[in-house]
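Single chain ahead, by itself, as structure tokens, in the form predicted on its own.
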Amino acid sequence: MAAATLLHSVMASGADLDSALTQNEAYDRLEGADRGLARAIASNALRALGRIDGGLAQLIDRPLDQVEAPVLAVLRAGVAQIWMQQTAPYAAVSATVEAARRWRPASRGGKLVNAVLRRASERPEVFTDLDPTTIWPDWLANRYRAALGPDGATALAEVQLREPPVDLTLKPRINAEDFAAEIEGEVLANGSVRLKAGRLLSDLPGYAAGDWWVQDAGATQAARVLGEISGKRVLDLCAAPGGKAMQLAAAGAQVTALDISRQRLDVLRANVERTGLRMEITEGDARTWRPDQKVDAVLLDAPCSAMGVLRRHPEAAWRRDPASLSKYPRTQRALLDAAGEMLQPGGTLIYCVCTPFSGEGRDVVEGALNSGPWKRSPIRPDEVPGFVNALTPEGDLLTAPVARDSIASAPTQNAADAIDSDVFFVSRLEYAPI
């Protein structure tokens, strides 16, 4: 019932799952493993929502928009268990029917839930035979195909269908191999340590000492390609929650971390306090704020549609529409231009966004190159171990998952080293005023 009410809150009110979790009475009443199970059911249903609805549509004799929303939420929670979590059908059917009966808004749908879930357990092919990209709205699936190609879109969908792992970035003094062995993790080619999802992070060694922080392996590449920055003055714009800023500080840079959101800066301060890293933290709008003196490098993680991190926030696919994506490029270009006013001549700008769409990534960079004082500084293969396959012909980085057979056929990338990660576009530019 908790899972169903969470799904209903997300889909009916447009809330994100994390917010729904803090306001859900049924979830609050749960403890221990039951909480984890409720969240897993809701997360899996959101992860494959379009595909689940495509399967349900073949099992119900009316359009889904004619099914009462609470009943549909219960059905989604039920088939998520059967189709995605391999719960024993008799258990999933029994528990889900009971949830419908207990939850008053869905109580009239008990017979429908019982009948549909029994069909779902007998006909799993109505789900498994659907293209993985049906997890998204049609318009979004088409955009992914245009950005990544059909195979790339399918690979991204398959990654989203799996619960994402947890990647840790270690301080330079921590031996990755020893630490990974201690926590039963895996050292990735870029130096991150990857854990299976579900571990209680605060119980891991080194948490209290601030030896590491959570950061997707793909997200580490933006700071990595700044190269040797020890002693240099570096601005991290739109810095919160601070993973990249902590990378820069750990590498010895003199970091100023700027963000417009006071709430997000509170998270950054908490992270910095735990890790003991030093940086200046400032609240401000990067479009108008300026440093006292020009700096050696700027890392700009620009606001974007975040369509590259849906495996962590799958509900966002259903809270966006094509029009909502059109607002970002103007702000991104304004921030990029502002970054130029903060740099010394010859200084380096890293521009990155967590989306594969060229309108927010490559096109913004090309526009700046064509009309401003910039030169592209192509990223080299030796700078991005584990992500060589993600280099574009222009020398930018797009860390979208790709089919393993295409990696294996590429002479520059060892398939065993290739890292699946969230999607990030990263470009390195040199400020070159006349």
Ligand SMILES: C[S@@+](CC[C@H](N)C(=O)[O-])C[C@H]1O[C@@H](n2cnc3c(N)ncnc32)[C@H](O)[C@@H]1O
Contents of the next structure:
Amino acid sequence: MAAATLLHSVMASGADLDSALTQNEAYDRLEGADRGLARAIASNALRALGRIDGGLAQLIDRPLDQVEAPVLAVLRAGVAQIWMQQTAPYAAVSATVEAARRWRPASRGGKLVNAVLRRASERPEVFTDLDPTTIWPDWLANRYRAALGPDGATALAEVQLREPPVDLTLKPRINAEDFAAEIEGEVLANGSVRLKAGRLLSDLPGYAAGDWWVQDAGATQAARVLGEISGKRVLDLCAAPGGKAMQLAAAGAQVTALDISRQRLDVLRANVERTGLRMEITEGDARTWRPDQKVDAVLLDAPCSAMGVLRRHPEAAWRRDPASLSKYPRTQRALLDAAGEMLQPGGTLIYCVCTPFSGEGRDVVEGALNSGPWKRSPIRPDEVPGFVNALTPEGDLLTAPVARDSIASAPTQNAADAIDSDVFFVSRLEYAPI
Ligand SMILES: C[S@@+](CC[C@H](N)C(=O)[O-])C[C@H]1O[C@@H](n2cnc3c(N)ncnc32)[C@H](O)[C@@H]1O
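Having seen the form predicted on its own, can you show the form predicted together with the ligand?
Now the full complex is given, and it begins with the chain already shown.
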């Protein structure tokens, strides 16, 4: 019941799962492993939502939008157990029917849930045979196909069904091999350390000392391709919550971290305090704010649709529509132009977004190259260990999740050069006014 009410509030109120977890009475009453189970059921249902609904539509004799929303939430929670978690069908069916009866005693939901989940356990192929990209709304699946090709979109969908990895970025003075051995983690080719599932972050060594912070391996590349920046003046224009700014400061740069959001800057401040790194922190709108002095480098991690990190927030797929995405390119271009006014001639701009859609990535960069004082400074393979396969012909980087099994079945692909990560587009430009 906790899982179903979580799902219901995420879908009905537009809350994300993390905030729904803090406000759910049924979930609150649970302890230990039960809490983990309720969360896993809700999270799995959200990961596969469109595909679960596609299967349910074949098992119910009326359109899904005519099923009461709470009953639909219970059904989705039931299917997540039967199909995705391989819970014994009798256990999943009886517990889920019980939840429907208790939650909505007056409705006939219990009967429907019982009948449909029995069918679901007898006919798992209604879910397994569906195209993996049906997990998303159709328009979004089409956009992924356009951006990544049909195989890339399918791989992205398959990876979204699994819990994403958790990676740590270590301060440069920490020895990655020793640290990884201590926590039984894995050192990735880019230097990040990947945790084993289920480790509690605050229990790891070095947490209080601020020796590391959580950051997806792909997210580290934007700051990395700035190269040697010790002593240089670097502006991070969209800095909160601070993963990339902390990398820059840890590499010895004189960092100014700017962000428009006071709330997000509070999180950045807490992160910076824990890690003991030094930087100047400023609230402002990068389109109009200007530094006292022009700087050597700017990192612009622009606001974007974030459609490359859906495996961490799958519910976001159902909050967006094409119109809500159309506003980004104009803001991104305005921020990129503003960055030019802050750089010294010959200075470097890193432009980065966490989406695979070229309208927010490559096209914004090409637009600036065609009409502004910029030169592309292609990223070289030797600069991006672990992400060589993610380099585009133009010398930009487009990282993406990689299914481990796909590496094993493609012997030409070097596993060390294909780190499984979130989607990041990174381009490096030189400011070259005439
Ligand atoms: C992708 S997030 C940045 C993540 C951050 N770089 C990191 O690595 O942790 C984008 C940020 O841009 C900020 N932002 C959006 N519009 C802005 C603007 N006009 N000026 C400055 N910051 C802005 C948002 O508040 C948000 O924190």
